[in-house]
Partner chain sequence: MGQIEWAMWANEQALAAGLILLTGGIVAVAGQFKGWYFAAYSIAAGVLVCLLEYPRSKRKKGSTMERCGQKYLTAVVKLLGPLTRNYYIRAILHAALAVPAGFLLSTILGTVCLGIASGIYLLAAVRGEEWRPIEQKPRERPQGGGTMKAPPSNPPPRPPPDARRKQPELGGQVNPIPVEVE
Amino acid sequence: MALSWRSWLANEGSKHLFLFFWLSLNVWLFGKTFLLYNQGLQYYYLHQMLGLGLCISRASASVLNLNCCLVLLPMCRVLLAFLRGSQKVASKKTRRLLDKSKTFHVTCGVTICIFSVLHVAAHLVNALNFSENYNEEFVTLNAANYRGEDPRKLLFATIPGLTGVIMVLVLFLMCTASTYAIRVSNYDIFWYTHNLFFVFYMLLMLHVSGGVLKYQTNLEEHPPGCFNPNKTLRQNLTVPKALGELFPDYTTEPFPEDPPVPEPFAQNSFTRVCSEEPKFQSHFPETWFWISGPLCLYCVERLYRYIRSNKPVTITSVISHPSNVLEVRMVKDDFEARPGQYVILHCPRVSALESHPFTLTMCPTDTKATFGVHLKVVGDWTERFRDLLLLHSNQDTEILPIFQQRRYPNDGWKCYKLRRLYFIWVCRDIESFRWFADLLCMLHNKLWQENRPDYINIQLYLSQTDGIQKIIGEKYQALNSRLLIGRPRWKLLFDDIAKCNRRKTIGVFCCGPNKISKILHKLSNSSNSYGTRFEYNKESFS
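Structure please, single chain, the form predicted on its own?
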């Protein structure tokens, strides 16, 4: 299956370009910080004490600052919705890139985990070096109180050490609870542990305020490794005879004819002389500059979403469909929506914090304010939500929805006319088609009445069956003729569609499991002999 570079650039170009920019920024920050602490004169004495651990710990910290800043931005759903509707973002590629915000959030999260391990390992080495390489000459540079101090005291008895340990535990909980197995088996665990991010960021702000690592401030008066004549004279003063009798073990060495030359300047023809002792100072925490803006933005958005969701929604009807599908119809004042948009449902009676997105299957019109969603009962939240709705089916029930509206600019937006729609639906059993069958039949009959029978091509596939089955009911005859046994032969379908639409651009929209999504994604990037380009899109609730 040959790759079509034209299709690949249309589907993947902007995504890979953005990832390349993000990766380059991470590499540049890591390398720049590593070289600064490895070769910077202000860190000369600190580097002599800590060695490579200093460079790695600070370089990994720079990468962590960047990604802790970026990881919050993809979760600002209101901001993303605004950008989609902005006149500044009229490109389809940019809009599709915004739909990948959740993927970028996961990428930043994985990067935080990886570099946190590297950062912790480097600081464990630093704690050991602070203890073993205690500098009696420059006491203020030390983090340890004396040579040979237990490194565990630096980890558990200091603010940076203690907050670092707690942050590692919080990050471990967030990472393990984010795995697919836990999210599927118990979404509540994922949701509540993920909200520990606020604790993580508060600890992060305390973690960087310890001021353990220090840099030299008086480089002009004391070049690193310079010759200090006052210090040398003090070391070579002859002890009086009377003191020598009192301290017989004390020995002195004669004043050298030529003063010793420090190693860093041994190859130079001259040696710089110190005018004063080195002075050291802690850095102002740079992490605050990185995370304060995105953290405040996210908190403001959460507050805005909370205020906006205070107006309740009245559930007008609850319809139970086959295959554990529930249809919920609702009404809300001043609510506007268009097909393809989604709502985020939050029901305090089910969960205080947990909420989930659902695609709108019924939108309000000028004459009817009702809107609705279909949800499949597959997890603990949907099970409790169903039980609550069926329990209170005879009385008004209020939930708190948050509506994420995808606005599209009216000016400067090139409209694409839909010429034909290929609707392909794959289910395991015949009952799974029932909840959507009425709408498909209604649409089919309407197109026949308008003399546009070829406008939509419906293909239903029954993947698991013991024999030929049909959707029971005379009104479903139009669908029974389009019901096929087995799985779609996707390559043949793509070739047939490309043949019927030569040299045109076709949008592919997938709503289904990842296995099918990967197949369609790969076929969309493949070349064909008809000059047809497929633009791949997947349902996204970002």
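Numbering follows the first chain given and starts at 1. Basically, rigid core = biggest C-alpha set you can superpose within 1.5 Å across the two forms. Not measured: the values here are computed from a predicted model. What changes on going to the form predicted in complex with the partner chain:
After superposition on the rigid core, the Cα atom of Q39 is displaced by less than 2 Å between these two forms. In this overlay on the rigid core, Y192 has a C-alpha that sits less than 2 Å away from its partner position between these two forms. Once you line up the core between these two forms, the Cα of C347 ends up 2 Å or more from where it was.
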Given for the second form:
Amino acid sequence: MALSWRSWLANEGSKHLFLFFWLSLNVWLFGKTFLLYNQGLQYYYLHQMLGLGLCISRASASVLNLNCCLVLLPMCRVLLAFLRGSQKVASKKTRRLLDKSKTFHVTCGVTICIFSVLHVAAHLVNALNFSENYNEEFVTLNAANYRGEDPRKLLFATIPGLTGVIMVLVLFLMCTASTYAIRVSNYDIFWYTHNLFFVFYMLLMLHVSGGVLKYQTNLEEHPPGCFNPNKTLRQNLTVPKALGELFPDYTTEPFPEDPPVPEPFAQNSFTRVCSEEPKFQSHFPETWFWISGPLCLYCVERLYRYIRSNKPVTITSVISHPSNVLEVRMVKDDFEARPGQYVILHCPRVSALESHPFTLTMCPTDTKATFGVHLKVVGDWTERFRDLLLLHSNQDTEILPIFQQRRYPNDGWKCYKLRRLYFIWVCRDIESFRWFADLLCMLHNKLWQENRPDYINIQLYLSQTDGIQKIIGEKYQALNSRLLIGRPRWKLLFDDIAKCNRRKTIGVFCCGPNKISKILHKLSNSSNSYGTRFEYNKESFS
Amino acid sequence: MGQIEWAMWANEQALAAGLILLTGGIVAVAGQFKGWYFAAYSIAAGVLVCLLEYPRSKRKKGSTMERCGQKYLTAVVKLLGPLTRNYYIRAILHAALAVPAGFLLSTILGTVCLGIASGIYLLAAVRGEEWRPIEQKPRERPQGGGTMKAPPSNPPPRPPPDARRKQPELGGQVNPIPVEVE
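For comparison with the form predicted on its own, provide the form predicted in complex with the partner chain.
Every component of the complex follows; first up is the chain already shown.
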């Protein structure tokens, strides 16, 4: 399948542009910090002690600062939903970019892991160097107390060291519990370990307050490498290379690779004499500036979600569908939702801690406040929920037969940009179609009455033919004629739809397993001879 | 919470810890740090842990995602029987393997991570979990016996099956009305 550049740009363009921008920011930060510590005069003596380890650890720390700041932002779901839903703020491209927020969160998380490894490795080397290259001349610069101090003491008995070690362990727990296999099979482990992020951030605040790495404050009075007449020339006196090149006669020893001293300083320091000893000071922890904003924002959001979720919800009806599916209809004060959004159900009687997301299958409208979800009973929480609901069925809920609760479709045709809808539904079991059979038939009838029979194009596919003898029933005549056996042939479907809608833009919305999603994504990016463009969107929970 | 399978998480942790041990060991041996014998040990321990933990166990309920190419190692791990099936033994093994690597700075992280994995395996063992190999399902051949009938042996026009059953096969066309050649 040939790639269509227009489609590819529409589907992948803004995503890749954003990623490119983020990557450039990371590279720039890394490079800038690396060079600062490599060449900056205020770090001259520190760099002499620690070498490359200093530059790498600080550069990776700045990348970590950026990513620890960014990683929280895509998780402010209420804020993002507000931005996405607000018509004044977001264009379609921005909305589709906001849909990718979870992927961006994962990208930042992986970056944090990788650069943490780099940061830890570099600091291990720093610990060794602090111990071996103990500087007797400038004692305040040292992190060790004496030459040859056990580096493990530096790691475990200092605040930055200890907090760093615990942070690595927390990161290890969070990382191993976030793999796809664990999320799919034991979501609880993922959720509870991921909430350790708060511990991680608190430790991070402490970690940077240690102030182990210092910079020199009095560069004017004591340019690094300046000549100190009071001190005798010792064997290991190193002369900056720049000076040595200018005046080769005055140097007797080969000099090691030093950070280059810029020209003005070189001349000044050779002619100048140190007027005072270098003074060192710890940095102000800039990480606090990076992470306090997003952390506060996220905490406010969690608090808001908690307060909002404290208002109870009344279940108005429970309908039992075939294939172990339950439809639950509820009402709640001041609840607004739009099609495509999901809610998270929390039932303390079933489980005090667990809560589960479900896509809304019925949204509240201006005239009717009921909203509903369909849930399939697959795990222990849904089983207990169903038992609870059916147990309480006599008390405050009613199980109404499907027909009576009819008030589909939602009132009034608002002016949508949607011109036509192709609804393709693939199921394994023929009974599954009953979940929405009524809704689909009613919709079909209503459109027929309003003389728009081609507005919705329903195609039902049955991928396994075991129970084919169980026909869905005479009252669903409209669906029986639209039932096809076997899996859909996506390429032909796309060609067909493209041919009937030339030069239009078609939104593809996929909710299903990854295999189908990959095929649809590829087809949406490929070219067709009718000039039709497909924009691909997908929904995933895990 | 009741149905969490802790062993799966312990497996991910142990695999990650094995890789950390391996990396730390390689770095220390390459840099010829003091006490690099511990690093050499840690490389060996890391490789052993990775090989042991690579095949994922089968879940109690639902389908399990296999790791790429794990069936070869599954066969090997299965051979060891109860030594690998029992999680108590795995917990003790990991705890024991972790200790010597704790004496070197570059591998100490691997020790702690493997120690945590060992603890979670102990929890899994207490809850009665076991390692079960993921077997390859035999390819289902289409059942030819019952539903598929043999193709007809006589050319058309063919009488209906009832008529065919009542009259014995004479190996050819049987005319219901005798045809007289004129």
